[in-house]
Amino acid sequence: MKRYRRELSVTACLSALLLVLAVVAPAFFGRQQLLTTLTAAAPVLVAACGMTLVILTRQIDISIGSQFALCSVAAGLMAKAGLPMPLVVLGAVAGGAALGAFNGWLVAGLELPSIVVTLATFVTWRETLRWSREGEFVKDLADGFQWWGLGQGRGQAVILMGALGVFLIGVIFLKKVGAGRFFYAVGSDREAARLAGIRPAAVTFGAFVILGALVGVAAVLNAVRFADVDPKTGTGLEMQVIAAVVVGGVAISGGRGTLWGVLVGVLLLACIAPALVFLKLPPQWEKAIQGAIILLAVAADGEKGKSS
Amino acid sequence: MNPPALQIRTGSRSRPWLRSELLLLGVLIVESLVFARTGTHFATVGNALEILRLSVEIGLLAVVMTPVILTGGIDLSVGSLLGLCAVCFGKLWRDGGLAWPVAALATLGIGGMAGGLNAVLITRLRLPPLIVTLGSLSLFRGLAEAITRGVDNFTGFPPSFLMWGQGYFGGVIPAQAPLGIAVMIGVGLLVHATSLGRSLRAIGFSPEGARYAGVPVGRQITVVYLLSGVAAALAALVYVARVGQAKADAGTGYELLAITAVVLGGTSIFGGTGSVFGTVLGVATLAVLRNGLQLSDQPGELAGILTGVFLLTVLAGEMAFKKYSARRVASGMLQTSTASSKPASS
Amino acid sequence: MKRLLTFLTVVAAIVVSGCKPSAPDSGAPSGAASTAGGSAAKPLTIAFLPKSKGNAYFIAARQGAEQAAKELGVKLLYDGPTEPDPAKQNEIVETWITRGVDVIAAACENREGISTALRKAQAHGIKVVTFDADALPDARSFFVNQATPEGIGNALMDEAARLLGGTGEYAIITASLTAGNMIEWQKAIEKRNAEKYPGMKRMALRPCDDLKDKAFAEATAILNANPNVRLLMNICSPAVPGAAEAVKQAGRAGQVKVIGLGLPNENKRYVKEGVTDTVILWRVVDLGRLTVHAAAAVARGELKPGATEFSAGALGTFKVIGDNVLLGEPFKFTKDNIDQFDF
């Protein structure tokens, strides 16, 4: 049990929040609100699964918000050009994977520090996009774009199933598949992993490529909820995702954490913003409360570091 | 990390940061030469002083961020703290009725306290600095918004205060420049000429090693984050004096600019190596880039894109240097073993 | 190796010291000359400062500004902060002072903040006009006024009251809690509400960070948390389509009205579907065009204090009251007329 202390403390935090909401504002659990909250959280969860791999290998990627925007706009433009939806999805995922591979090459190939590399790509992609789109929405998309052309109800179901699918594959991959264990091995002791026959550089590169591809998936899952694409989309996504992953118990120093914890972390952060609306708290307190929750959730098991 | 590799790296030269600074100096010179051709009035003394004037706030944050990163830490909260301090200063002066020097002192105290909060969470609870300051980034900005309900904007400061951001000594030297240079020299001496500075680097290499060597690690780290908080407060005062107003959104995103400058200046993001002088060059390179592009009538987005490109180029260049000298070291092990004991032991 | 580095340092020092002293001789005097007031031979340089780049609203204004620059044969510089940030705006103005431009036309993110820099520009002989959002009066010659905060606030509140028949609950979505002119609009809306429409009640005010996706999430939460809210008033442009999408997905189109300040192109779909009732905005392209015309006229001494009318060429003649050039009333885009506009 002690191993999963963080997972438990965050679950307790989420339960407490949901309990308060159930008493004060039961409307939070209305079907439409719940569906919107969950479909909004789905892309974050998908990106967080990829981020978990990267953080497990003791790296970080702060460029995903910019990658997300590039993939969203690309998906929108492809849909507008009349490509069928499967090709749009494929294109966005391939684009994301390529962006991830670029980061991965710099980090794993050239051995540059990931935080700085992704800081650089974060600015570069965002500014390039701003330069080329100048803030203009991608409008007049084909009808088959929003909700995959399936209508709202079924479209939402597809989004949720997609995110859940990615999550479950991730859980099985990390737990049951040999290659999944490589990420933990490289993150906890690179040298030992190498001696055990793992190629740390290849694993690290793989983590960035998978993250990029998943960001592409997330971008599509998010974009199909709407009828047009805002090129500023994904601003601040990196903070949201990293906070969710870390709050969910993945150690920033690598090698420790589970996707179940990440799931709870994503849900906790996804509930805070709408919860504040339901609790009728003044909006100027929002950022302070968010910061305090992150610090509290992390501080709750901070003492653990001392004993080990 | 892996200490053996690091030792080889430091061993290859007594001051390993020097080469990244030279690389950066080259970049700075090349961009200056280019802008001198393309920019209108770029190569003038007036413009040089103006660049200096506009980079004091980022410079303050970046210079003090250097020791933070040297210890292997990071402080993401400085931009938000700048906003919080600006608002607190305005509140104390206008609503608290304090004279501005008193309010300014109190603001420096608030900055120190906020830095202390980061320090306590990092040293007492042993939490990673990245996570702690990610949380306090939200917290400080949130408090600034809560204090002002987002809408309050403090203005109408007395001329004796505004002078520090808008005035010129002798009509030429911007009033905030001596302040910035003094802090730069002070922190530079602290980092490079005192035992505290050496112990900071030791912590960056290996906190456990430093602890066994008798370095009071917790106390040193506390000092560094306290300084960072005070610097954010000082930058807030300069900001308010320059812009003439204090509002909750002041300093948004400044943390990334400061970190970019530090890393560009050759300080290793993992801690252990780096210099304040390099950071100053980093700040200058970025400031000249923004200024020069604008004077050449180029769009601002290009500055962002080139910042990323510079960052990657300088890092890759540094890595190439490192690999080259590591190969040299491998062929001349004897020389290395005598040199490597020097920086690590103190 | 060491020797090579030393050599490089020396070369660098020579280059630096060599290029610095020679420069002022060539740079400074010509700067004084160009700011002293455009001689007939040189075309005017007009610097156009938006609140932030990458914002469709200012792209539309720029479109008009460029058209006017072509009409007048002036050089137009367009630059601004990538995010709305008063300190960055100052920095850009300061650099333009160094560069030497003839006129600065600024949309001010923050009145007090930018005025410091604009006054400095005036002291260097640069003419200043403002548009979209004003600076302090002593920091500019003219303000091209598209609508006063009261005008905007009243138009929004009146439209809200009209749609709800004078009584009901509504909510506001704004960009951020700190954005300068949105705060003024909120105040004007509140004042109008208190004075004229006691039956209208504001239930929530939420920021959307100027992001459409976030506005959607906020709008959904507002509607579910306050089931009696009958109208969403959006005072930043990405929030209008965001809120409309939320109402549509909640299946409450028609029951919950959507109005706001936004661009016609981003809202056409929802206006035609009947989700969004009214989009209020001035003709932004004309605003940019008029601003550049006014800026050029100020620099050439054609628009002076005391004027009561200003003729902007093909664009038409505009009223001048005090030091404000008036663009005219805010415009209401509805189902009937929205197709006539493309910006």
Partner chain sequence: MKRLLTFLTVVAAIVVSGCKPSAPDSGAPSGAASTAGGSAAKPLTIAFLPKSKGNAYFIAARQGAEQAAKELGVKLLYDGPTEPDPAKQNEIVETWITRGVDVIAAACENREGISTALRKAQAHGIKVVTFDADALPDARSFFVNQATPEGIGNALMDEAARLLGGTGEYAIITASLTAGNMIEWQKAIEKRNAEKYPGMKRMALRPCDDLKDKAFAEATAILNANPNVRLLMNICSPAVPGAAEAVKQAGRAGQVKVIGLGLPNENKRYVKEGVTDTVILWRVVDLGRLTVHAAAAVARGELKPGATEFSAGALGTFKVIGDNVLLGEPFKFTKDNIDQFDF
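Since we're looking at a predicted model, the values are computed, not measured. Under this definition, the rigid core comprises the largest set of C-alpha atoms superposing within 1.5 Å between the forms. Positions refer to the first chain, counted from 1. First, how it differs from the form predicted on its own.
Core-aligned CA deviation for residue 19 between these two forms: less than 2 Å.
Comparing the forms between these two forms on their rigid core, the Cα displacement of residue 30 stays under 2 Å.
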Second form
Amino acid sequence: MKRYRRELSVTACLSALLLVLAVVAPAFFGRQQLLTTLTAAAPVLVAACGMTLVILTRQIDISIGSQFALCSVAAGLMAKAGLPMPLVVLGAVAGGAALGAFNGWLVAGLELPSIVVTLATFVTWRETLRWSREGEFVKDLADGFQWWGLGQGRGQAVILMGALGVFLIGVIFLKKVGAGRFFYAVGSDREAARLAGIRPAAVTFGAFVILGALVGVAAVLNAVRFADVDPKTGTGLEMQVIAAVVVGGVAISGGRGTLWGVLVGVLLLACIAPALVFLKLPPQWEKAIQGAIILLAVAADGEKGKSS
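Follow the form predicted together with the partner chain with the form predicted on its own, if you could.
Shown below: the chain alone.
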């Protein structure tokens, strides 16, 4: 049980929050409200699965909000040009993977600090998009873009199933596939992993590429919820994703954590914004709470490291 102490504690916090809402604001559990909350959380879960791999290798990527915006706009432009949705998805995934590969090359290939690299690309991609679009939304999209052309109800179901599918593949990959264990090995002890025949640089590069590809998936899952694509989308996404991963039990020092904990972390953070509304509290508290969650999770990891 000690091994999953963080996951259990986060599950207890989520349960307590839901219990309070059940008593004080039962309307939170309305069918449409729950569907809206889960649909909004689905892209965050997909991106968090990729971020888990990066943090497991003892790295970080704070540029994913900018990558998300670029992939969203790219998906919108491809749909506007008349490309079928499967090609739109593939294009967004390929674009995200390329952005991730660039970060991975700088971090794993040139051995630059990931926090510095991704801070630079965060600003570069966001400002490039601002300059190229000048704040203009991508409009006049094909009829089959919003909700996949299936209507809101079935479109939401596709988004949720897609996110769940990515999550389950990630769980199987990390737990059952030998290559999945490489990420834990590199994050736990890079030199020991190298001596065991693992190539730490290749694993780290792969983590950034997978994260970028999943950001592309997340961007499409989010973009199809709307009639137009906002070039400012993804602002603050890095805070949501990192908070969900860290509070879910993935050690910021690398080498430890599970996607099940990340799932609970995503659900907890997804409930904060609507909970503030239903509890009639200022919505501005959301970012402060996210920051506090990251700080508490990192502090807990520090204490655990001292005691071990």
